[in-house]
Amino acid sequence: MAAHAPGAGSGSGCSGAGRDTPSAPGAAMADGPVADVLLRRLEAADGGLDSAELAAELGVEHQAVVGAVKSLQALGEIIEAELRSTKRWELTAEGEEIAREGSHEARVFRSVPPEGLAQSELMRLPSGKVGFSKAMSNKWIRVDKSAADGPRVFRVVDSMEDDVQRRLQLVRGGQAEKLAEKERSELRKRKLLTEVTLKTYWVSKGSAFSTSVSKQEAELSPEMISSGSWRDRPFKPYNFSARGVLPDSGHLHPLLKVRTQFRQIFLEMGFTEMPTDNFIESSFWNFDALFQPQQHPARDQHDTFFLQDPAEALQLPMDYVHRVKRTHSQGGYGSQGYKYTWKLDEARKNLLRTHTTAASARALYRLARKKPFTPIKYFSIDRVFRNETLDATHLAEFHQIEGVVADHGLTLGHLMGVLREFFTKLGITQLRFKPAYNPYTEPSMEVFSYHQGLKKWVEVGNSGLFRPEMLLPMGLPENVSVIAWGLSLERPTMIKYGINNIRELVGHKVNLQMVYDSPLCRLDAEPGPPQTQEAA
């Protein structure tokens, strides 16, 4: 049976930007010589001791004294320790060098002889690149670009005063308060100066103070029980508030967490999830059924992954295929079509689907075959594939979120209203709609939202009304309109979890610790009606 000290924890020494307090070798003796010396000094002291001053007197790391303080605190009311914080300015490694040898610009100035120095030679000096620009801005040197052997640097003044070195020497001498705030800020920008927070303890006598303390046992061993020695030994009090070891368990990837939230929003709005279980799709459903011509650039191998085996889809609804062919090549349903020779072989080509709109087309075709027509609301969230150039924001595969509503007499106003409700549930209330072009929607709109962090409008989705040339060949009634919109799953996930590179979210570079540590996803809505505005 193990016992845990209620005050157990790691001590804190000096902390600053990008700096952790290292563990000192003396910390291992925290309950030995350092603790003994601390108690003896405290007995003779009037009031108390400062841990940093004691560490300096003993010639040990401050962390060793902090460890002794923590160890004594765990024994009860022997001492009292008050944590205090003070701020001070310290030189960085580069600042220490400049305080000794002078600033980069001063060294550049001293390197220029009266007859001048070739700029190319000056730039090869250790301080050349940084010092040259600073010396130029201080008007200590000038460049003669008309020199016969190339640009040459000359002195403008006979002497100069190195204020940077002087100020750093003041800081090193403990007189940082003599510098103006602007001067300190300039040195910080140059990474020559840093503000450090020093955390120390003010240690005083406790109610049970004693210079002779016995070490409390932390574990009850079988030997103690058999010999009965446990009766005469002091034990640390058992800490019932200590956390136990977390059991091993699986963790959801951030994409799955955000996907769950999106799915819940669709379900709350009365949508039904479409089947999207076919990553491999025919060109017919992916392009032709959407009234996208066979010569469209998106159908090129530079943008789409085509399959070699099986290369072609064998089963297509041929009556529907003939209606699509006629609409493309001859027109119909109030459209003149594209006036080209439509090829079945091109429509049979298999590919990795480039959008989940192919699944929407299949769902609408199934809906058209059911009589009488029944209004529906569909959604899907699944993976799509495109032959993209990989970078920090693009992968060859990603997830697409899509919503589809089919009903009698739907208009652009209905689309805006549904988008307003959808994005409000995401916590996005400031929306703008901008006219856009899509082959299978008309009218089409891009959806923009104002990003408070970036202080600008960013695109959050695309939307539109499916064209009659797409819907009527399916067999849907003429007065039925279908509104649709889509967005990616990765972009809101990256924003939600502060991820800047998509390859850190998906792929072999994913840090599993990130998956373990990622919090729950809550896309909380903001109160109040959204503000909708047309984009110019």
The other form holds:
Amino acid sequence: MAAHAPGAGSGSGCSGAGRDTPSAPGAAMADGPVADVLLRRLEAADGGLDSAELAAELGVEHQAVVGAVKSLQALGEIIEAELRSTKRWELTAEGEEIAREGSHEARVFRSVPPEGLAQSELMRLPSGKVGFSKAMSNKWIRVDKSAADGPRVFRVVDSMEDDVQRRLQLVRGGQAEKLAEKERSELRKRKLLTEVTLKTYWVSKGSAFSTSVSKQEAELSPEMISSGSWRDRPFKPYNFSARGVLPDSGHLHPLLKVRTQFRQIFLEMGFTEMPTDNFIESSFWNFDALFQPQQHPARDQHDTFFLQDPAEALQLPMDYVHRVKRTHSQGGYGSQGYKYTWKLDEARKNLLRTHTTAASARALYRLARKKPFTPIKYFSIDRVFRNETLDATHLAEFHQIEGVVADHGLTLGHLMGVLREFFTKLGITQLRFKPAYNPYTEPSMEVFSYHQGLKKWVEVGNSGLFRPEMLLPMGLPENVSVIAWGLSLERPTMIKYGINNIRELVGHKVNLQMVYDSPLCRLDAEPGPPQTQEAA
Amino acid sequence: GKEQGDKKGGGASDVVLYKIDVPANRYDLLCLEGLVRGLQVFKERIKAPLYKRVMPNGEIQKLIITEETAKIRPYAVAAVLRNIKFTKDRYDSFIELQEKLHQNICRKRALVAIGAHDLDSLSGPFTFTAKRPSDIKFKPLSKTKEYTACELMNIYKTDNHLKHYLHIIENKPLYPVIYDSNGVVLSMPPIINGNHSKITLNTRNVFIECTGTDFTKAKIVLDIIVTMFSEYCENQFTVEAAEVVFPNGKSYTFPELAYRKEMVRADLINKKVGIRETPENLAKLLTRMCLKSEVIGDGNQIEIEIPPTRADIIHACDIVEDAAIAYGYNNIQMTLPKTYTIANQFPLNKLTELLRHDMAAAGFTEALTFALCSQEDIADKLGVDISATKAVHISNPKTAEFQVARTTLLPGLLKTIAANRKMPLPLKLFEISDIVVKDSSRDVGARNYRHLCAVYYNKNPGFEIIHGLLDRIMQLLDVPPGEKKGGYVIKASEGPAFFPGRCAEVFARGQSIGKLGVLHPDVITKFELTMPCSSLEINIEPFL
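In place of the form predicted on its own, the structure of the form predicted in complex with its partner chain is requested.
Let us now look at the entire complex, which starts with that chain.
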């Protein structure tokens, strides 16, 4: 088992589960005489050694050497072992017997004395039947069928060469290759030889080669520290290519990690956070105060969630409401107005705010009531709600990010300058601005940035100067301009984390593994370089 | 003046297709005629035309509004395009412009509906009145026989185009209708025109009527149509007047084709945009945007003529924007405002941010669930009656998922677990976010509360873990245990969502802030879960 720590490991927590090769319980001990010998032989060896040869030399089972190889491998880079597969000839049990005692025919020959032996007696010998016919065909013996007491066997030659035994002994000595192909196949037909495939290891020194692993300790213990015994003891090396055990931990949601970064950016730029903890808003603050006419399509049932209960706002700032009404229906503050019949009932209708600009309107109204006017920079990031058709990138609720600056004499150039600084902090440097229409800003501009991955300009935000018809009824001084911009929190997050379906990010269908695995959010950091292949 | 557009390869053909974004308030750019005119003026190839209303040689066409229209569609305006020459392309563009206006400024015909008629097939004066549907009978466009209005409303219920407009008049006792002096029906606005006066490629004289509930928008729509298509009249850019007599006897002449003068100081434009252009250059930029301008007075005043095509110009800021667009947004020098401010966090969000991090440090994982949900989620599934929740109700949800705003964070967390049942146990989740309840002390009658909710889901209920989490939260908030002033305690309690005897109420700083306990098996089952689960939900606002 791969593990960098040889000591016993503990179970995994919820975050570590499911990973391959989690950190490691203890590896098999490499102790033992065979491993010891193997390392000593390897130290002396030129290049390496073969496990089967070592087994043969040591007179142990090959499996014992293989076990030693594997236990040494588990310790890391002590040795390198390359699995080789070789074919070799081995003696059968009968072959072993013949190599030891001679072939059946030789044994038959030797049991025939010079004066001959009755054939019936010879046939009773263990090697009799097989050996007789072979010895006959080798012309080592003959049969005299005219003998008085039945057929009798006599030697034909004084001595003979037992080639079968000699050849089998050669094979046993590992020199099967000295036999001719024909000789081997004859022995195989006689079931004295068999060809086996042998898996052996070619073992060589590893990068951390040492002969003293057999005495290695797994881990440092309190006793070793107190006794000082750690000084004299070698420790098993760690396998640093294994993975660790992930800590048991909680995780922050990726979208809210991005929210934290946006808050940080605004705070770094000196923007104060507006209160936005009111999802329910009146149409007045959501639309009318922003000079959005009562017939505007955004105020349609198809786009906005209206409330059945509480259906209407209970209180509205009536002085201000009248100024708003006049501006819509008759104009004023240099405006022609929209020239329609403005209805208070329509303004009272409660809804789920469709943008955080409703909260900005409240904040600017509060600012306007404070005299004298003091310049401000405001921001907010919170939920907004749209009764829209849902798809892979649209939900009925999402987070809107909004920035607002109010000061004397602000220009479109200032808006663009602030946007440049803001987007630079997001790691977006190439910006372009496009005219757009927005009921409550004029001039209005859509902000585009060049997306390296998509190879095109993509919209990253909307911005503009709030209309005088919105600001002047609030009571803000005439020479104060208010620049503002907005964007969604979800879109940059989906791009950042490579998420295509918004449901994987927001809502209860989120994949918790994605939450567990999501990295830190550093919006201005360049993505890491592509992983290069390590040289072989 | 919107020359921006993405070039797109037109498939295998060599034709370059331009996609042009037209801002929603530029009705003068909705048809090819207006777009080409705008571009040519911008490129200074032509001067913006002067649109003129002329009186007819003979008798003026009259449209008389009767008082029956008052309750359903009180306004009407009209005009005549005399000696016009249609071609197939011009005719198609004429129809398409009407459709685009209907969808856009006319708010799907609810505010304004347009009817165009072959004047030579009719005989004025015309009467705009309202009648009982059963009393209206005519042959509508592209039908071969007459139907009553009742029959038509039935027939059009299955018409994919017209069915969307039926609701505008469907339930009214009287339907609007326009007749000529012979009783021929011109149209039954906002649904359908009569077939009799249908315009064709051979039509030479067009009578246009716009009826509606918004007088201003009806006038704008009429101005747009006649300014766009008077280009094809024998006397280019002239429109023959028509007279509309209102029920009170007053009579008006349309189209208005009003030109208005605005005065804007050059330094105001420079100051709002952040550029330094001479008054002459600014006047030239505006003229290229079809806003004929000249420098007058002290040499810093610019007089701008707003043509009838530019109803979107209602304030000097609209003129400033046109100057900026003509200058080119991307040519404007970016500068940083000198506004000096000290940043402050909203205290509730600051507390939330701090707590979130320590909740994660305590081993809990953050969920982000929807603020909208079904009644079932916050009531039935928790064993509570919806009337006891003080929940705000949405009047127009498209699905049950958006019936109410949540009054508790618990259902969202349980649904998150249900969607992640394959994950290894235990699951430890939290969320710090807002819930909404009715509150008559607030101006809108409802308010948010910032809640902290946590759940522990495992083979054992783990009450001690959730309890320990509460202890940890109180430690972080510097609230000591105990009944003493400023301390916190939990006391045996009950609640339909909890297993009997396994629920406690949390009191801190002298008030009840929430509950914790082992969830009732019925709750677990209703959220499609199978393991024991304990939860904690508290309001964190007392700790601000």
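Numbering follows the first chain given and starts at 1. None of the values given here were measured: they were computed from a predicted structure. Rigid core here is just the name for the largest C-alpha set that superposes within 1.5 Å across the two forms.
Superposition on the rigid core between these two forms places the CA atom of K370 less than 2 Å from its counterpart.
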